[in-house]
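The form predicted on its own is given below as one chain in structure tokens.
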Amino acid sequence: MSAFPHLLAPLDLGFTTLKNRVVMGSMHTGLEDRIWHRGKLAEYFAERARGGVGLIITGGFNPNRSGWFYPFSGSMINLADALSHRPVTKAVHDAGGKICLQLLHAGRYSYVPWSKSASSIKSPINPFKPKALTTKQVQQTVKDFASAAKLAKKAGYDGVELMGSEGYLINQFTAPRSNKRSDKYGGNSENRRRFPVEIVEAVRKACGKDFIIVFRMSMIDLVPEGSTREEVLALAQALEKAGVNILNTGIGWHEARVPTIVTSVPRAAFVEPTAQVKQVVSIPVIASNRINMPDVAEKILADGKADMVSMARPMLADAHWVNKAAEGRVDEINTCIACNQACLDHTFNLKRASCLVNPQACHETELVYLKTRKPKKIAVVGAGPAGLAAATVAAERGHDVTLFDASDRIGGQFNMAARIPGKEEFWETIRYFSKRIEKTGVKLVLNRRIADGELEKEGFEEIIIATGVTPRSPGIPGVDHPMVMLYTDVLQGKRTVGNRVALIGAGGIGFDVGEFLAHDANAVQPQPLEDWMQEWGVSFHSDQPGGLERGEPHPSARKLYLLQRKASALGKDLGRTSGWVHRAVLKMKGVEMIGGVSYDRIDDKGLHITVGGESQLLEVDNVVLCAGQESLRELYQEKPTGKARYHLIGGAELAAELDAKRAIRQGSELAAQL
């Protein structure tokens, strides 16, 4: 008997019926745009359906070009945009999964000038301007949704999935925040969401009642004017009227400032409004956002809080997902860990998407890893990130691979990043790749400092250096002072830090160290939703447009300077979605930024800085170096003088900012060819 029964029960439609209780949910990948890129889409999702996904949720194509993205991005506006579809889902339905379209229009999130919203006012995170759609251009664009729904059926979709959330057109006219309008479409509550509910009415007459309307709606918009609770459960009720199958969530606009889906939010975090519309509506409601394990969706479905769970990023993490889960293979599941850096931060610098966890994610034709016809004898000296995937992969393929690591534990620099609050889903990593060592075979030898030569003499043929970094230590004067550490020493623990202490550099080292020192260093347990949702100002229950409250941060543990030598803002060069998350939580500390600083010297008194042209002395206790790292390549040879070839990957290779998705993809690519 399974597990997780709730997850894995069928669920009828009346016309059709889903396999078990699992959305992939919709995510941009990059591959929608360009019709040439038809196979790899096709791969990417019928891999996840072989992987026991109910229902797939493609990206979001545009109904009409007012609702590009950016110029030339993926629609579906004539037939042949639909032909071009065939291919996908036919490749999902062959492997037995049943997929939709999902329709977007990006409303004043579009990058053209000839952006078209509810009313003409200017997104804070886009330069355009949008022009208020008239009336009629209203009605039009209710029957280009409809256009474009009737060209998925003709692709062969199973249904279409409506974007009404995330701050896109359809939530634009729902919320006061961007819909100031006089027509029937604006003012009251009633008029505000005319839109949604014409354009539901319109796709259900285009494709008829053998056809699955899912709409994505906005539980809670989180920013100031958005919908308040009674709005949304409304909403819900005339969605259902108007012919919608099934209530999928979406949390939070693009611009809102509480984050939705770091890995610092809570697990399940936002299952509360989502429940509260499964109480009013009858038809299926799906959970959303930062629900990533079995037991968690399980829970949520046991509960009543939702009768499905949409993951997305998930199902890039882990395309056998729910085969793992229906298996009892859970401890072989490859766990979101919702850094962000390979799917989101791609897809908003208009790169494809991957995974960071994942490299084989979108790149299912390209990287594969095919049995070798040839086994060698491979050595891999380092168990961090690029050292776990090379040598997993390389065993996977049919080599006879030994992974050593002069620590007494896998995992490298991951065991520090782990330990930062709100970054604690890196220990499921590490559980990952210790459960796939022992699947794979890799022969795992801890605690043994390999010297220079051995490996060639005990036969190696292949030898892969992965041995990655050291602190780098800046030519400060006093910079050996006792009251100077490493960032290593404060993160493992080797020594005690003060009250008061400074951080020179100001990269992800920078931020995540000052994090660490900003909370209790004895919270070892993820933050609980409640202080969570306290710090943030989140409410579920408050009659405030956007579910909005005065958030009251706890303080800092210590008080601390975070500097830097270039005079640009502090954290610029961080993820581009999970960035302003890192700033913010060291700006509610009272985390004191200062750049464009010159470190002069450290002695008894603090460290001597001038800034400005200005001396200036921090009378801290500790002063932390987290000023970059240099590569450890002892044992890289590049021009070898035995038979053994070597080769050099992650931070070995290149010792910039830590960087685990480069890491995890060398490897995996090394590995794919030996």
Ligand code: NAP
The other form holds:
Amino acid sequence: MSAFPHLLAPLDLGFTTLKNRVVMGSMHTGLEDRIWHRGKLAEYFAERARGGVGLIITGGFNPNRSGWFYPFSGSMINLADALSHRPVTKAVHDAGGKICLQLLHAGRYSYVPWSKSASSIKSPINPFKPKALTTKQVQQTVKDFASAAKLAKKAGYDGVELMGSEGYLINQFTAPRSNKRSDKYGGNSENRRRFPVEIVEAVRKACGKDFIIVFRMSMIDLVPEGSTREEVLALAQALEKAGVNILNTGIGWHEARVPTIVTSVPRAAFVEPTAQVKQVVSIPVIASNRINMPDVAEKILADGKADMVSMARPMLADAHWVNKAAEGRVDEINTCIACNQACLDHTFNLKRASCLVNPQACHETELVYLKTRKPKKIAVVGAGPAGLAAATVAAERGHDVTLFDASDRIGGQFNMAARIPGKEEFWETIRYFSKRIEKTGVKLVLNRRIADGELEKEGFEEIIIATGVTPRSPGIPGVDHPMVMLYTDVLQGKRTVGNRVALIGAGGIGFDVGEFLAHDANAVQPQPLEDWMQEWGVSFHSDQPGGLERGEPHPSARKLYLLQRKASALGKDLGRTSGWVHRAVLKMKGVEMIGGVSYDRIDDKGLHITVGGESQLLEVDNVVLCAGQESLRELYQEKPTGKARYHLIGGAELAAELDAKRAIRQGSELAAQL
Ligand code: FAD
Ligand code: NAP
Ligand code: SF4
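So the form predicted on its own is up there; where is the form predicted together with the named molecule?
Shown next: the complete complex, the earlier chain at its head.
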């Protein structure tokens, strides 16, 4: 008997059956746009189909050119487009999967000067002001969706998903925020839902009844002048009547100022709005957002809150998530930690997506771990992300690998990252690697600090130095005053921190230490959902447009100053899709952020600084140094004296712009070649 009976139960749609309740949600990976990437796209999806996913949904394809994300983004407009998809659908079907093509018209999110929307209202996240579609153009757009769906059928897709959420064109019609029309597609809520209803009817007519139509609707807009609860429920009923088979969940518009998927959003935070929709329709509904482990998914289904669960990023992190859940191997799942660093941040920077914890994602045909024909004796020094990746990939390939760490545990700096409030998911990566060490047969040696030359004597042929970084101590007069501490002292609980604190350095670590100190450091538990909703001003029950209320943030546990020498905005270089959340959190906690600082000295009175030519004294109890890192690489031999070959990876190779994405990728790529 499986531990996840609801998750693994088939779903009969009448004309076709999905083998379980797991949907791989749509993600734009960058492989969609060019025909010559179809082979890579096919293998990326086929791997997830082999991994057991019940239904795959592709990234968005545009039904016409005014719906482009950006010039020449992937579209489904003509027969050539359709035929180019055949290898993708064949690969998925051969692997025993089912796949729907997502049709998405970007509307005012389109990055082209000729963009169109319901009304001519610019989005705050796009420089281009759209033109309002004329009534005739609206009707033509309906036809374009139907034609694209018909082409998708020709391409071999099992159905389509119509993208009606996240603030894209269809959503722009349903919400008063962007629909100020006076024709039959605007005004009252019935008129505003006419566009999606007509699209569904037209697609059904064009594709017949044995074709899956998933509609991804915005369950909660999270923007001012968004739809009300009543309007959301009425739209769901209208869509069912129009011929939709499955309703999928979208949460929040891209321009919303409430986080919806970053790691600090509690798991399964947005299930309730979907559950409310489930109560008013009889077709299956799919829950989504921050569902990343089987127990979370199973509970949603067992509690009757949804009929399926959608996971997008978790399928990047682990293509075999479903099979592992089904086979009782949950501790082997490589969990998505919701960092966005290699997926969404890449997509928004027009780079191919991948995954921080799984660099093979979207590179299935390029980063391949083949069994070695020449097993070697390999030492890896340092069990941080870089060393863990290198050791486990090398051992999986058949090498004899020993992994050393000076500490009493694996994980390196991830042990500190996971202690930051809202980053508890990072423990999952450490759990995953500890299981991988066991499965791949890596010999783990903890509490052993390696000294120069030691390993050669033990006969290792390849020596991988993954010893990471050490915090930088800036040359400020008084830096050895007892009130000064390193961020490592704070996060490892080695020192007690006072009530007034200055943080020197405002990179990723400065921001994280700020969050750590702003919260009660003794209560590092995932934040309860109600508490999180109250802070961000989200309501699932009120009839406020967009589900927004006034946020009531908790005050900071201490007075904090976050400082940097650069005059630019603090946190400017944090992740593209998550940096704004870190900035917003510290702002709502009242942290004083000061740029353009020069540090004069530290003494018994506090930290003396100069800003804009004026001297200031920050009367603080402690100064915490978050001023970057330096590589620890003294074990590395560029010109080895013995037979062993040396390699440098992760922070040991380069401390500048280091993150776990680079560390894991470098470790994996090196081990794939040894
Ligand atoms: P490390 O993690 O530093 O590991 C090096 C290991 O080598 C350590 O375990 C150490 O004990 C061991 N070692 C050193 N010398 C020896 C020796 N002589 N003998 C034996 N063992 C030795 N990155 C992100 O991408 N996203 C984030 O959100 C993020 N958040 C962070 C938050 C915090 C608070 C911190 C501190 C870091 C964060 N990072 C984040 C950075 C990330 O953790 C590092 O980039 C990553 O850990 C570097 O990996 P590494 O393997 O190169 O080095
Ligand atoms: P960082 O981003 O390089 O920031 C270092 C900070 O210290 C900067 O604000 C810098 O600003 C300041 N600084 C540098 N040299 C200094 C000196 N000599 N004196 C005083 N201040 C100095 O490095 P980090 O914060 O240590 O983070 C390390 C890596 O971990 C990052 O690159 C990041 O990728 C990763 N990380 C990521 C996240 C995330 O959420 N994605 C979170 C944590 C860590 P000024 O030079 O302007 O003063
Ligand atoms: Fe998840 Fe981060 Fe991987 Fe994206 S990069 S799939 S958020 S673990």
